[in-house]
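Just the one chain here, laid out as structure tokens, in the form predicted alone.
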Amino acid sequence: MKLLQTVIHEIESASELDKIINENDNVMVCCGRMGPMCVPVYDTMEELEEERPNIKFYSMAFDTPEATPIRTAPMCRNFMGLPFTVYYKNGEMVEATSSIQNRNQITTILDKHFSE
């Protein structure tokens, strides 16, 4: 059951998250809510999904026990604001950000870790 009403594919379980990050080289997951800090990130991800076919873009509901692997990740330890946006390369978390991010901030991270 989708908790977030985004166009981006939504991860619904921790096991699905694990499967996705281990089966895809480049993954971006925005873990948040349907709120003013998260929706702009979802919108940017929707735009980038068409432009960057080498990256898999996903959303995940923050307020579910299934999001524990992201909420408790060492890179997210000191985060205070939503969303938690995490980037995985070859199954490993390589970057994480907290709070709203604009397109330029997101593409800078994507270019740094996922350039072809």
Second form
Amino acid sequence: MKLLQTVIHEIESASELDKIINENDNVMVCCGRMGPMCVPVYDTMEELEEERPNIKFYSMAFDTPEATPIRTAPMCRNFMGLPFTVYYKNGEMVEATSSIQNRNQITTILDKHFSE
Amino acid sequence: MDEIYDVMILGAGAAGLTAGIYSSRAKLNTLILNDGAIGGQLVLTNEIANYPGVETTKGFVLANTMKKQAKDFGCKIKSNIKVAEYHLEGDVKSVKLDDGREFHARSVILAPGGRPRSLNIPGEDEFKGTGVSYCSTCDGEFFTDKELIVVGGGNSALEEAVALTKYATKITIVHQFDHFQAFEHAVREAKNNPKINFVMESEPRAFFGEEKLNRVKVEHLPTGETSEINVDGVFIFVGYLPNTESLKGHVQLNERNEIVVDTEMKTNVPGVFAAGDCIVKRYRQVTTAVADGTIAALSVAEYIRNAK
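The form predicted alone done, now the form predicted in complex with its partner chain:
Time for the whole complex; same chain goes first.
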């Protein structure tokens, strides 16, 4: 069941997340709520989705048990701020950030890991 | 020359979107250029309970509705842009973006808004998301059974401190003055809460920790003495700054970098108006931003009419 209201596709299950990261080279997932720290990140991803066709952009609801693989990921173990934004390269989590990020912070990570 | 708009609005917060709604509805050819998330501070507000005529709603919902209204009236919106150059003098104003694109208009409404003030002390950026937070609604539950510091003495700081007592075992409010700027009811509620204590006339100087924040260095301002407080998290609510740095030298700003306007939202430059959190005023609310945007758009309509 969809819990967010994002334009980018919302991942609804752990199995869907697993399938996506294994079928796509470059994946960014913002795991959050419809809150003030999360919405600006979804908005930026919505714009980047048009500009960066080599990357797949997704949202996922933080409060669903299905998001456990992100909430409990080693890279997120000290996180205490929403959203948890994670980046997968060839199925492996290569970067993770906590709390709000601006466009420059996001594109810096995208350029670092997902440059064509 | 490329297309010349009737009005170019710089900023898409509550003021900019409202100006866009009014000017496009008045059949003025309107362009909004926005640096950042559409909605501005509105989307950073979790719940809005005092917007007249609208029952308690989410900030992003109100922002999305305003954006849709503006677009439905024909307003064009381009977001995530950066203005590199302003040319605000003369009958046709123009801005040049950092990607080289230029836009022209007969009038301009400056509505760049504001941003939460940060402390700019060592460790603040490093521990953002691992102990330093700016949103209790978003991050409060991560601090269940933890000890916190809340920095600030305005309504936001005191109200958020009270809200955080749902989670934290102890909250220390650190404030630079010997009194609070918050409304009396907010002060009373905080003072009556047994989980909250106060460190007055003091400011944080640095954040420390290993992988996450674990202590804060605080200076007592009258004596200059410093001490360290062991905490699990810090929530910062120390006001807002106007986003006007790039406008210095283009329009008149006051000593706090707020744009000086008259009652019709006119700046000192003919054809250039301003609205919202960036202007000189005391109260910064969604409703006051909406009012500013309305006045600016109506003033622009008159300016355009008189110019023809």
